[in-house]
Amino acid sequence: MANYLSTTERETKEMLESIGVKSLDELFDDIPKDLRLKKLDLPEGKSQQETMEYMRALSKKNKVYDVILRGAGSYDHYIPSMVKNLASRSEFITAYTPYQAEMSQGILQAIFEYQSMVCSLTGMDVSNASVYNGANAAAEAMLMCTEKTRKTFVTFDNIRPDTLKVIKTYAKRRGIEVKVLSPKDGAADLKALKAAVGEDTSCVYLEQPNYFGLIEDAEEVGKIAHDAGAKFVMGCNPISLALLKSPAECGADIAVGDGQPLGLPMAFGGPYVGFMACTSKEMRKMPGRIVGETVDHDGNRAYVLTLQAREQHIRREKAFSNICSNQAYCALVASMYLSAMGPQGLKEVAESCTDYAHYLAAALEKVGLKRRDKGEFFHEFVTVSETGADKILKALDRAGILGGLKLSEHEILWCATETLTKADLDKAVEIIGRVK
Amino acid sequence: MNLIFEISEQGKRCATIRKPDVQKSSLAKKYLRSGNLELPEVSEVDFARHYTALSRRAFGVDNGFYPLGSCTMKYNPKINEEVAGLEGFTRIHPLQPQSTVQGALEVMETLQRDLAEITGMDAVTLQPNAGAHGEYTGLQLIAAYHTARKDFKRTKVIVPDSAHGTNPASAVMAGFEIINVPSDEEKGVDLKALKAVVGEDTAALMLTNPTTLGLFEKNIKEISKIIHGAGGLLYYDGANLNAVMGIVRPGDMGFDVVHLNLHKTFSTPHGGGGPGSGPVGCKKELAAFLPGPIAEKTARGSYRLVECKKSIGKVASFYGNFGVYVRALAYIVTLGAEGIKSCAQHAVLNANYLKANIEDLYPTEKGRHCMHEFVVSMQELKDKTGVSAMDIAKTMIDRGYHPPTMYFPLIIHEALMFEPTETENKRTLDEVIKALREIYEEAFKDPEYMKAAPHHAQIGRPDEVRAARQPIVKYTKE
């Protein structure tokens, strides 16, 4: 019913008299007739109050929960009021890619903005525009360190599962081989990965804290990546980047990861961030905009889309990636994020995260749920129990709270956020108590 | 303006949390960051101040005429956003057990149903995030149809030279090499061209159709016959289906794959630069390849998600962005058949009303309507004034207009790619069209001024040798 035109009807007969034509139809002249279509097989339109209303109820569908203890890749944590607003500005929703810079220098500024705080947190040189979200972030990387001899990507089997299928579907017929490792206690078994690595190893990619919730000894991993000659990628969690070694420190020559948890609502897994930044080295190779300083004619300071001659508008079929559209949106609320949260605000979410995350993890052990892995943990931790998952799960699930993420039939993957309190989590933890 | 980090002051504040009402946990020293974190710290006041500063320096659908060619740029339904931010859609979580999420499988599986005839196709996957990224998927499903038939020569793709810069990039991307074909003198493919070059070693053609000239694409019948009799299958870029939708589909035209764009064609916004999202659509015999999961209605009515048998794998985590989705279905579901089809005939009459009203002074395709966009060539202006298609394109910035595409597709010089769409209204076209007139003239009054052009904007043209020599890429504190 609606269609958001805004010609009324004679306006469309003035327009198609100045155009020389006497109807729409004759438009469409190009177009063979046997090839038209008669009528789509939709229903008719609604109106706006009745679209209102169909969404609504499906989006009733859907039962949210009160306490979230799951994570696994989709992070519940607290979204300020002023990310929320101010992202709403429809000039930011409504643009498109800053292509014109001398009318979009807003949107060029808040790029450049997000780019420097990636660059802070990852502790890189350089920060591309975003790409579409964690997992492709990874894949990204893996193509960037692709080299003619040098085709082996190496990672261990406790990284994101869907990290890892992104992964496999982009090795695909590039020739590149995916070597997964078998963790050992749940971390990234260092002296599997030395024999493993070699001259045809590309890089290694390990994520910091792995799938588990562990944190791993990442310098180590990079030393060896590097002694074979490799480049070294890490995956981060950007919160635990607040209190964890930067990728730069631990050596990393590219970092990525997922920045959902900056400020973006977990929204059934999408839209989320893939976040990517790399040494200066590697500059040339990244995928995606760019966006840098310069000047304008009048020597004032001035926010350009960058370094375009690696992009597939120019270069085509020897482009580095095909990215063209990705997650600006996304990594615009990212940046508003953290400008909200500052240095100290970060720092105490993840905090919280981590002393929520431990409360709970020692409570579950009082009820029979023991730590599978004896690592060090950020806000994930694996637990095996002899009562299987699925009572456990279920009979959290009728008290409205989402529990952990079920690995196999004793085993389950918690996830601890700042949104939660004692009072959830004792009370999760009584009804595990009573589950027999 | 100032940088975020150029208004920070040690110790200011903005958003804060609860305190944790358990004991404090610590990890051990060897993993903790040294120095401090370079974020801003701002208050409330000043950071609401900064990114208003910031928005009111960016420009979107809202503020005015966008026509930027091949974007499709129509305007972005206000209830389609205020639905997507239904507590129901954003408080849950990917994982889930599928029994509490039955609302968003069947946002899913209707919205995957609707593009299915919307394109013609017999099934749609919604993962990826972007029409590159639908390209991508969509020629991995081409790949794996090859191999599966264990016809392993097939490993070229065939490209256009009007085609968009993702297609040879995205081909090359799933491990194809990639051939071009000339345009012939109807801007459309060359058939002659195309007949040499397709045979045992084609794995498909990529067009997009119309083409990026705004022109209906007349031979499709004759260029599927050609690839599929060489055994090869038609890959359709959706990138300007925004003209034809409802009037024709792809499927009916001989195409097997089709990408979407739902930022463009759907609506959805395009949040200066994403996310968009680039379901792909394809015929039966490709639907076992497709990346998984999607979403399937089950006889008792109930939804679920599904892997399909030889799929790709996954493109995308989870299930790709489906906040978009919310926001193109409830576009859908208000438009319905009839709305769908009108806002294609309305893209193209505004294409043509602009186009007839210029064409004189802007030349582009002689004796045919333009689909929903057009191409001018600013060739001869430049010759007699010097005045070049950037210099216009500036110009319209001075007068508040948003430039259409400039310099593609790459086959016309000193191109200007215009495209108005639906939602543009007939008064603000017709100021366009007399500042586009008046430009025209001042091109041949004051050449030296247009050539300057934008005098009225945030920033004058940048220099963009200096920011790729000299790249400054990040705040660096002074």
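If you're wondering where the values come from, they're calculated on a predicted model, not measured in any experiment. Residue numbers count along the first chain shown, from 1. First, how it differs from the form predicted on its own.
Of the two rigid parts that describe the chain's movement between these two forms, one contains T12 and the other contains A228.
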Second form
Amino acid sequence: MANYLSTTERETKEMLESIGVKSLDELFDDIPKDLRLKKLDLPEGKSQQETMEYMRALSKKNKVYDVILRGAGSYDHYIPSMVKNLASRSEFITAYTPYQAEMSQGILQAIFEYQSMVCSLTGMDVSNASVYNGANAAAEAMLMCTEKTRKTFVTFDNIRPDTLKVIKTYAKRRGIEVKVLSPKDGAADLKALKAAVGEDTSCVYLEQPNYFGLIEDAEEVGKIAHDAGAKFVMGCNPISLALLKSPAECGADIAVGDGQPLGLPMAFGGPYVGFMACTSKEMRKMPGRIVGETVDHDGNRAYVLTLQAREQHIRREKAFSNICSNQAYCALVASMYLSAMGPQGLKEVAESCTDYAHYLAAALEKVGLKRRDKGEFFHEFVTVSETGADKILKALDRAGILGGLKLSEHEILWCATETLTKADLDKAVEIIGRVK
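Moving from the form predicted together with the partner chain to the form predicted on its own:
Just the single chain follows, nothing else.
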């Protein structure tokens, strides 16, 4: 990709003259002088070569693991080279959500393809052009369901912790009550859910699989929500949808999730992409943008923004959401990944994840790490052992293996994906077996 170059003095002068301003300082005349920063305490600038050397030295502080057995919301999947190479082209990297939309047919088509793929995965009628991440998508879904007489959001204490925090942050300023129910054996307690929902319940939020990796009875949860007159919002791991029932088949009104597993590297936690899809009935409450396909006056295929409920310029005071942008580039990468994999490829990835995770769970049990929860699981599971979690994880770390996520003194959340081999898993189990 070409280097980004600042404007020259001549170009800056020409731009100032064109708007009738003598200097850059005049652009800030409306800001009181006592509020302006007097000086930026910045170090001396570096040349390109010096910058590269500095970044190389900085990168050596990272620890690169040969084997990764941790997920908990950020997953290590193989990304085909086609995806990396196409996504690195400058016309994709520099393209932003268009404001004169119909002038940017390429971007609109890319978003349309992304929306179509999300609908295929979830079984829903409509998808938007993405939001920031999975946690953000769940919180936005909560706002879609909230009504004047229904302002109670119900979920379980087995969803991703970061998602729950974002939901509570959104709810606090909107006067929404968040009920967090305790799970039963790691999964949703259906009896407790029936007792918790009522006339004031706006929606029930469930993650499938949940944070502990268990596969939930999503259909029954949806039925309980609907019987109470509430909406059902389902958070999904997109890779698991190649094997599990779709949100639509489970009766969900809105499906959300994080698209990170779809070709986006873990990258120190972001940027990621939140996907949102819903039934046609809920479409007009969907935040962000929806791109549609039509024909122009010559009958040629064309793409347009069919709905953009962005409060930035439409009904600001009546808006359901404060979303002002999307993750168009990350959504494009997800589209490239799904196109490269195809339905069969995605299914094979999901099957490999499941196979390796179940092999790992069985092998760990043989060395004394028992599964905490006995339900079915996709590619994550929790183990309990008398040996402290810290001892196990430190032993793996010394061998270049990133172990699972420590949940408590004796509990670890493990994950296995298609990037692993049987030899990787055997090596990890052997090390754990020696830890006393």
